[in-house]
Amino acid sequence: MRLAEQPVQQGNSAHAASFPLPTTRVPQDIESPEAFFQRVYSRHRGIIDENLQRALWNAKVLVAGAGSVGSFHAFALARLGVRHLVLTDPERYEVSNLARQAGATLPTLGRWKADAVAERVLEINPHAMLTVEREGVDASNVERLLDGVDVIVDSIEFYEFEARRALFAAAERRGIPLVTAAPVGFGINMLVFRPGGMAFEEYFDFASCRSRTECLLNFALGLSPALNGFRDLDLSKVSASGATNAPSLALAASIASGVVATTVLRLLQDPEQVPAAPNYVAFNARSCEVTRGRLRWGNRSPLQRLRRRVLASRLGK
């Protein structure tokens, strides 16, 4: 065996300047990228044909956020065969992350989340080509981070509203499809934004918001239009403003990662066949319910505005 090369690019920020990588020993029969590709993904044959597997291998995916759901996304995409990943997160792992975040372990406590996830990805695929940004995504770096990206996976913390708006706006300008899947309770709520679908700002009707809190309410409501995603939540434990962290389960994030990785595959194969916003889908593992719908006017519909008032009252806002 030989030591693997470590093909990782770092963000331009000071926080990314000293990113350490583990030394990984690679068996001789998978030393080359092509040998790795043929040997490791052979079990996908019969489900994913080689042309699509090759497309996954050559694709570049931005995973914006490496925390609760983002770490699950990164590992699922790496095991699916995506070689080029851009990983971002501005936080370090804490004890409270151990129950919910795939990258959180005792050895990673106190470490940058993006670093820890990148190391695990390289342990899955030592030939992975990674870009790591410890400052997360914001208006100052989003254009650079999106260079060459084929698909975006939104894993940004729910309350980081300004970062999410910057990411979605840049994705729309560049025509890059974006998947967002929120783990809520025992399930997920997913939306896809791509050329030909409704724009992010229009779907969530942020123009009608008079405050940041109202924008967050609109975001939550647009993710779960019928409020079905909130059935498992004790809303007294949820803050509309971000004063307290929202409750979450690792099992929901795990479900989201499988659905999102499959959606990334579909977007690379035939994006026009992937329903885009205002279409939405939700799945609750506890009740085994799948909800699909089309919110024709987004949050601008009278029913959605009524639901926003109901949600706001239940949150005490």
The other form holds:
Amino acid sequence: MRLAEQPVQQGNSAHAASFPLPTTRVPQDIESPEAFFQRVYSRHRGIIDENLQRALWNAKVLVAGAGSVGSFHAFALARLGVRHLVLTDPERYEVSNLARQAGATLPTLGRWKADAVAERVLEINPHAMLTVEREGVDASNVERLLDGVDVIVDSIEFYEFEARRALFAAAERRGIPLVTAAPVGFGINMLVFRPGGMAFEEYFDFASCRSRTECLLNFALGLSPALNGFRDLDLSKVSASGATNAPSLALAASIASGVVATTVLRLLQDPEQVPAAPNYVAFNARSCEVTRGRLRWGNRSPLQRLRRRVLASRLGK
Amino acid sequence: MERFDYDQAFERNLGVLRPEQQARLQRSSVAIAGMGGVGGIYAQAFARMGVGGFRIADGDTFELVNFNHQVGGTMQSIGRNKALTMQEHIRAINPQARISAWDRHLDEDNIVAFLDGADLVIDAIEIFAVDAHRMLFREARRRNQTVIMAAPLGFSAAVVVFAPGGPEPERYFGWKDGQCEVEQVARFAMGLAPAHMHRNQCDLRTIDIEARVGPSNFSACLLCAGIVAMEGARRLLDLPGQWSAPQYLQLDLFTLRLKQGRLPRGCNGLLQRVKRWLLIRQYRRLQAERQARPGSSANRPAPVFAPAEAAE
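Mind pulling up the form predicted together with its partner chain next to the form predicted on its own we just looked at?
Following is the full complex, with the preceding chain placed first.
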């Protein structure tokens, strides 16, 4: 037995001193990454072929936001066999995260989310190569975080609109495919942005928004044109401006991460095959329904504008 | 470490759940048989939903080969019992949870204590252990308990719910003593997933029923957990839209398509018999090919991928 080499790279050197070193001991028979790869991921044999499994192992995925759904995504990707992960989150765990964040447990309360998730990922794969950023994504670090990234998973907090906008813009500039899956109520809504599909700004039609609240409404409506999941919610508990979080259950996050992990695999296999914006897809576990469709004009369509008005009036503000 | 407070921990469920529903979940108790592939994620999903009572059982220990698809499989849990590891994990989410854990597989001796007082039963025993499934279904039936079962197949999740008023699982799957193992497992898999959406995703050559080996996939397990937690909440909270066998549901992550249907005669319908006959014939043919292949030491799927050099 010997200590694993330190596979964690600090995204931000200012935090380097306080980041705990991984203490995972690696048994001798899986000391080499190749041995570990063979032993663990050969269990996918029959579902994922070896070439694709190696592509997953060599791919680098940015999980933007290690909060509620992001921690589920990170663990799902690690177990699927993605070795290189970039984890970012600007927050620490608190008690109310226990209900739906995969990385939140009593021992991790009070800790940086990105750190806690990184440690757990190293428990799943001691050969994982991680970049950890405690600042969250913003315009200043997005270029650095995207270096060498093959696929982006967007799990940024719903109300962090500016961060999301910076991330999507950078992804489009570099031509990196991006998948976002938002759990709402008992349902999930998924969108994929990639070269060949519709652009982010165009799809959500942010140009027509006069305020931040309108941008958020447009984002919600673009994610979920059929308003999947919103019927599960008590809308008095939701604020359009960001005072409270949109409620959802851990079960929706679990489904979202299953969908996202599979979509990442499909994007690595052949991005052209994956339907991208303006196509959307949603699943609701309560009504047992899959909804899919195509918003040809994005949020500029008259129906979407009408929906925005209705939703805005129902949210009160 | 911050102090735990139930209401604070689960406050963000409100808005989806009403306060009285959340309180009911806290009072409820769920029995989950098996803490492996899907069972561990079920435990986690129910714990994060705020369910207060757990009865869990598994006699296996975590191994490296579980890492790709079992939430409890980490470097720290290697060699540790699955039920006891997951008990700790539930406590780390909700220290007030009432947990009874058995570090043994379910058998005639402990099944009574396991099911007693459970409001809902979840079957997460590995698919190949048909005898254990039969015992669990039978005993739950005797106690008028609802059993939910989901199987990750390829990239899809297949779900069935056996409610007290519906068909008996034993008759739905058409199991009888004296059937060979291959037939029993085939009946089980096809009764769970009559839509057979995983047809082109799961290579039959990598399944060995006698050796109890088959491929696994974490994303399908996550989907199973989401749907099972939803159906569990539906039962525990009497939410509308309840469905049960002979209805079935299968959702595929790859194409994101959902199939729902009814199988009024269970696995004994004519179409099901023909399909099963074809499937078993194909399975046996592939099995024979594998045994006949020179150089294969046993009739088992190779434990690892071919070495990187040899693959090129």
